[in-house]
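Starting off, we have a lone chain in the form predicted alone, written out as structure tokens.
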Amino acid sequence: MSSSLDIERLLSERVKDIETSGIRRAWALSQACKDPINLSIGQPDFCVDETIKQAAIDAILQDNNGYTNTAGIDALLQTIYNRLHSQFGWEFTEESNLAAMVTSGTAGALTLAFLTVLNPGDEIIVPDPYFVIYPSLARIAEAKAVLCDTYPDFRMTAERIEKYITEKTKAVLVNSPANPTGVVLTANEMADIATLCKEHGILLITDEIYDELVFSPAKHVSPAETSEDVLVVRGYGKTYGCTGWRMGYAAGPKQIIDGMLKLKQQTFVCAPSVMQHSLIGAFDVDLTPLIERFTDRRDMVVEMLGDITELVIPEGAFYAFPKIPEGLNMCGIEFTSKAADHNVLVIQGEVFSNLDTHFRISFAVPDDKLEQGLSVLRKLLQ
């Protein structure tokens, strides 16, 4: 039986400005494919920890099912007040002016805080290239997401943002380390941006949800090393390879995370209980293997595509970002589905950026198949 009901108009115009994510294209594109070198997605290829595994088994048999406290259960933000504390010097205590909430992922963080910073009309300064989800929060926020041009380096510095703010600018937003570039901003790059901000009455957000996955000798460093008016955004998926757990957290300053708090009670309510007390341990688990294994893998990219093309080199996250030769004559669409043509799947630059002179590879993926993927990759580009 067809509808009667006119769909079109009773979508809102935020839904009909929002495309669909690129990236979640090309998982659709490699479901229909048959056995792809998929370089397109950002999902860590390693399996969880089993001291994590273990403890989410015992946190369902132990029958911690239930709702938590919406800014999470004492024992987790017990151990994100202690690794701030240990890193910035911040302190979470009834007379600070900072407090930590437990989220749904980086993502439902990052949503949380754009709806309780930004009014209709309000500006954010987010980096371009940018994580695909930073312009659609502003527009679901009803503001605008004004983008800092970082080519060709993709540094976000304060000497490029200063020049894009304006008397409705309410926020910043850095990545670092940056998907889609692997960029990593120094601890100057960082200190400048926030004393910027501070100058100018702007909220700092800080996006480190990739800040354990940095290549040596590169550091990663937050401006909330120097600043407490910041907002720390962070996330537990990408670093322990629990992505569909949707677990992250946040913590700044007071009155922004109990902004954050009234609007994920009439939301999210909290973060999944289980998840929540399976992470107790995790800052306990040692990722040196895992960095040294994606530092391996990076290398093999830049070994293996930094002779024949533009090519900055990532210094964290799984993620590089390399230009299109000009001589190809071929934009980022053009060359992912050349790609595509032949079972290696990549994200051209455009779901990133105004510009489509680049694309995305992940090289959160088995060796085997890096190497494969990066030798047709290397063709193409000849």
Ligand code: PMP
Second form
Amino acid sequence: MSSSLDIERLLSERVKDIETSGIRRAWALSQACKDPINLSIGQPDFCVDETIKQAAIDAILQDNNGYTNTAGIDALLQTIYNRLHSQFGWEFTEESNLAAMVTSGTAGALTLAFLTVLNPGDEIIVPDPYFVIYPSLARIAEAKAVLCDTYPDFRMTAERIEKYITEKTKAVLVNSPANPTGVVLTANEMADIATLCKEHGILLITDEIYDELVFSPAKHVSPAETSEDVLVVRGYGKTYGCTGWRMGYAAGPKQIIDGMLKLKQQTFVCAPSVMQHSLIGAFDVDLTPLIERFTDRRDMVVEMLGDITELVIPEGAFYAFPKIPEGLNMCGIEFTSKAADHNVLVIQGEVFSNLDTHFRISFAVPDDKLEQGLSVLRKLLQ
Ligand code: PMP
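To complete the pair, please output the form predicted in complex with this ligand; the form predicted alone was given just before.
Shown next: the complete complex, the earlier chain at its head.
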């Protein structure tokens, strides 16, 4: 059967403009390798905690399968209120100016946030390197993601951000611990960014999906500790190993959350009901063994690549973003292909950046695989 649709005419400009060629390339490379050592995957390699799994099973058996409130079920929201109260002193009462909602993944929270705040032509300042969806979400909102160059140390500081502020700037987005660099901003850096945004009347959106995955002595600090003019966006997927459950939450100024709720009500309605019930106990899970494991793997990456590449030591998340030595005369795309030829998958820097001088390693893989992969990369980088 042949199609009579003129697809070019049907597809929106927003869809045509979203750039996915880098990700498609990485995917094609992964398909071409047989049983590769895959250091490209951005999801935990551990199983969901048994109590959380059981809670999911119970939620289904107890018939919690219908729609929920758009903001989320009370029991889960209460755990979020308590957590943010203990971390930031935030109050969630009828009278307070703050609110929280459960979202369909962290990406779901970011999508709602961008669409709530940005009009066509508005600007949002995001870090470069960035998590891949930030520029796309700005495009979907017909706004512009202004890339804040953070090379070579990947620190998104107030000083660096300030240069990009214009009368069109509506929001600044920070991501600490960061994907793809693992950089964790300090308390002073965060407080300075919060102050800068306040001075300019700009909303600060803080993507804290890796808030729990921080390696001592580094500490995760949220700008919400010093400002209420902040939209906090977090997720459950990376911390509890349930990325496919699509669960996250957002909290911040009530009118912004109300806008996000309006959009959510008219689109996705609510976060998955069963998953909401299953994560009520999530904040009680002991993450210490997990963080120790990731710390050891981070150390392995630094030990194997630190002396032969320019590597900013990751202090959180599970990524490292080494620079390809200039002597090799290779861009990220070329190096990634070469690594794939040796059966190791990593992602070229251009997927996350204007530049293609680095590559991303995910160390969310078993220790033996990581060691094998790093040995291959070490040889290729010398
Ligand atoms: N923000 C960052 C920095 C991420 O790395 C990711 C996932 N890779 C997301 C947001 C999206 O997370 P989720 O799967 O919870 O939507």
